[in-house]
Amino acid sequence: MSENRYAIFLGCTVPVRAFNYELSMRRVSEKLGIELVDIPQFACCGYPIEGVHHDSSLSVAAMNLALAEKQGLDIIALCSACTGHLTKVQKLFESEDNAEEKEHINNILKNLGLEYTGKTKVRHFARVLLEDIGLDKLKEAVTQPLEGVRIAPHYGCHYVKPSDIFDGFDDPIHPESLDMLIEATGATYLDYKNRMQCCGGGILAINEETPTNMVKAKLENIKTVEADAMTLICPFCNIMYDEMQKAIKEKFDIDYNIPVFFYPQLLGLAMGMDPKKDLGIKKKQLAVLLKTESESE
């Protein structure tokens, strides 16, 4: 597949509720020489229906993979769940086993004039930064290092798990990749209690109280280590930690006031990009992060 040229897979949540993630990722990619190719026919990754209809879940994922394979491209994804599910299906087709199931899925794809052979690979944007760009080049691209800024990373559940499909990219119990990416911006990463705890988004539609308490607990731990902000790489995790702070304030009368940034927003800041125009960063977020006097929008 082409070097530093990828089909960009946005998934369902990013275009609707995390445009700042897409915007900052595109701007950062452009500066780093990563070419992104949009494939309009891309659909849902299939993960949300995995537990409901197995064939449909695999078929939708395989369709996306086949579309990228048709153009000779690997996929770069922003959502950790999308990355995981697409990778799972890619590994299924890459294996010499499962011939009957692969044939069955490709028979479904024939109705769309497609076939997937397992050539297209899938990686998360953060992993591409580490493996294809490298920490040295990232540091060279930094013109305004975030010195003195203390960042709490949130890895989430799907970024490094299940580890067997990610080729040993990072330790699933004690990951370090996001820590290293934070340090590349000049900021300091912070360890904190239960940092690998799930955001709770997976059960939000079933039981709102439990994930609210989970988010509150993590924010409390992050506040304890005096973080200036937290950073993450998953759009739904962002919904939980950013938007949920308002609900927590109303319910518990606690204002954590912890700004939440997607990683490419932090990297873009360190690269000297315009916070609003290039990165979709709100004035209040930036003020809290950089400890400036004004925190108004």
Given for the second form:
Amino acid sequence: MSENRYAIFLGCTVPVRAFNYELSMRRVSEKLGIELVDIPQFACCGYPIEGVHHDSSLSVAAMNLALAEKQGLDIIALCSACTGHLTKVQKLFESEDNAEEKEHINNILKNLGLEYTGKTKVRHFARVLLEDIGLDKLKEAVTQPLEGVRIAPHYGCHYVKPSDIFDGFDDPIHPESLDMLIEATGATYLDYKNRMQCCGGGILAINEETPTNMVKAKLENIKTVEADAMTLICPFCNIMYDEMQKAIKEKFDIDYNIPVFFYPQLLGLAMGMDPKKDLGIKKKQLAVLLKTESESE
Amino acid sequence: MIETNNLDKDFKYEFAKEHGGENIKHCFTCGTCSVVCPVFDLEENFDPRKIIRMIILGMRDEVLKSETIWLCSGCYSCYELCPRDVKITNVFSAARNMAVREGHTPPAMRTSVDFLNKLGRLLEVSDFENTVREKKEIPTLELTIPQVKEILKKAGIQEAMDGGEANE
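Got the form predicted alone; any chance of the form predicted in complex with its partner chain too?
Every component of the complex follows; first up is the chain already shown.
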């Protein structure tokens, strides 16, 4: 499909709970020559109801995919769960098997004047940066490297798993793509204990205690390696690690005080973009990245 | 103690016909899933190996009525490492779909379906979000996407939740 021109898929969480992720991603994309097309009828990806009703979940995904396919566009997604679910359905349709299921789903879409054939593909924004722009070009675009900033990456699960749908673009157990993307900004990426641990967001609605403990365990491991900040690439992981720090402070009386950045915020800053206007970075957070706070300590 | 008279010996065959349950009988109980499970690590009531065993043994009601099948966080760690390709994350989707059809939909899931019917998204986009978007010269969003409701209706989600065997 057309080069560097994509439909941008926001899903449910990004526009309401992670607008700064979207803002920074759009500004960075513009500067890197990635053209984004908004499709007004893009809805939920369908993943949240996978456990309720298989056919509905796949059909909602197929609706989104069909809308992009109608315009001859591939999709860039920001949420890892959206990326995973849409990719799963794309692979189902791309395959020569599953004729009956594909027909059943397209039959559900028919009244909307839509049909999905499997042509429109889906990738996460981080993967597009890596594969389409490439590390060399990203490094060239960096004018103000974030030297000396120690970043703990959180990959999130659906960005790389299940690996059988992601064309081997990264290793599902020991991934490196986000490390490399962090390095491209001039910052230092950190390894830490249990770094592939899930954020627990998937069960937050069912049971709050367990995911809170999961988040706490990870923040503890990140604190141990003396990270300046954490970076991630999924809006739901962000809810867990950023917003939940307040709840953990109240419940356990532990203040981890770990700033959490969406990757395009880091990249945009290193590219010399306006931290507030273009990237939605708060003043206090900015001090961490510019190392202006630690100097005074 | 397990009462053998109460076991549904056909449950595993029924389960293997469900989307995601196809490989259930491959399991040889090695426990890799439980070892790598980030939920089991902190919540001993959620033991994937045990739940898979219960499915194979035919403990139908104990599985489908239980809250534990809803505690899989969907991280795919076990899915990646299972030596028997049981596709355990999908096993939990299958169990959940079956539980829903038998009337055991958790309230949180009903709420999700309500939101999708009403808005087409799980979270409400309001005028506030669109005002911010306009200010940043980013395209505004439709407040609702009614096509989702049409799809859910045609796919039969309500019948499934009401306990009808919509898949048959």
